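Single chain ahead, written as structure tokens, the form predicted on its own.
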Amino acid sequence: MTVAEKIALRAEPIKPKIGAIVRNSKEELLSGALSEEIRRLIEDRGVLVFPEIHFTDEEQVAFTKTLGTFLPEMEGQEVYDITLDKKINPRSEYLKGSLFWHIDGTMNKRPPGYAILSCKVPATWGGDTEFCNTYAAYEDLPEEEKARIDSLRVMHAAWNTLFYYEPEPSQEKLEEMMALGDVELPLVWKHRSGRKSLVLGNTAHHIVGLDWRESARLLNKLREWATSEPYRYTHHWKVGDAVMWDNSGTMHRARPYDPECGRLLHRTKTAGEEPIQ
């Protein structure tokens, strides 16, 4: 027996319905003997925690690939600065859309797999992450709500998070953001392992076919049931911390922080392995 097959994955979860924290050394990590164990858990768990973990930049990338196909960023780099501050990010305008429960790439044919981010430098104050589980805040409805809304479809579209956090938008960055297209997607998303979860977050705009008023109050509520504590895990960052979540699975979104703080945080991410169907 090789010492990679006498690794065992280490973890203990966090709450019920949501997260687990991961004890095992970065060298086990990088090993990519953990990798199967580790898809396995965070399809259940929903977000891993490597506290205090400190990756540099090449052992994330490294880690990442073990988990799956590697996806570089839009300009093709490796790593993706999480920061507010336009010198390191001059693309930062966009980040502040994460400021509210999403899931990353709902404009995408395939969105992200996996996501890994690694704090560089914490907030002064506030700057922490949230996730919830949509897979268990799905399997957790009642029989009679999952009927009502298994078939429903619902238009996304990038430039309705723009009101979220700049109400009134200029002309010219609402051609922008509308540029980027609309799409519709399933309110359900039914994987093809068999288990279903909720498609919503900031992008999504309206649910077709139902009147308007129902069709807001009907993602309200489904974004307030799956964003309640049984499924939310609050992450509160330490210089080298890493947390991976699933991104098909879950929500995610930053608290506010002071936006010149200098909070850093790196991303790096896997392809995803299916579309939302």
Given for the second form:
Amino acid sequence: MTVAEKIALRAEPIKPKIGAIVRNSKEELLSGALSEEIRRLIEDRGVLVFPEIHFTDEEQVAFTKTLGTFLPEMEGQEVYDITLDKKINPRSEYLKGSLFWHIDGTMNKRPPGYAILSCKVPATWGGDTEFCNTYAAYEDLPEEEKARIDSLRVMHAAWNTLFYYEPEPSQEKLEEMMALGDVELPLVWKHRSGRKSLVLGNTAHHIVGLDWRESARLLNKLREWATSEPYRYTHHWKVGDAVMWDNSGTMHRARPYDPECGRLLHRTKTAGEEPIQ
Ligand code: SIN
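Shown: the form predicted on its own; wanted: the form predicted together with succinic acid:
So here's everything in the complex, that chain up top.
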């Protein structure tokens, strides 16, 4: 037996339905020996916290690569600066949508699989990141509600997120966002594992074929349910913390913070392994 094979995953749940804290050392995580166990754990827990692990960018990239196929950001960088500060990230405008519950990449054929955020500079106030477990939220729905929603389909669009943070956009901006297109997705994701999760968030515009009031009611009710206390974990950042989430079984959002305060998180991602179907 090699040294790597002897490493055991040391993790403890945070709440019954979401989250775990992983206590392994950076060296153990970077060895790759725990990758399979981490992948199994996160499918159940949705979010894993590595308190004050202090990954450098190179280490964060290396750790991400042990978990799946590395997915560079749109601009090709390996590590993306999450900040509302335009001086650090000139494209920070688009991050305003991240203040509302969402799944990353709903507009893509395969949304990203896992994502990892590392805290470089915490916010002076606010700036927590919240996660909710959309597997557990689905599984706890009453059976008649599951039967009602199982085959419903929802129109998603990036432009819908614009109205969350800029309710009266210029026509030019709306057209620009609309040019990104829209996509019809199932309300319930039937994963290849056999499990199901809810597909909601700020890109969800309306349920196909439903009266518009009924559609708004149902999307809002499910969002309220999925993000309610039992399924939600709020992470209060300390410098050096890393948090990883399973983008296919969770939603997340940042809580408001002073855009000028220098809050800075570094994000890496793996490619998604299945389309939303
Ligand atoms: C994100 O949505 O990836 C960013 C979350 C955050 O800023 O806390």
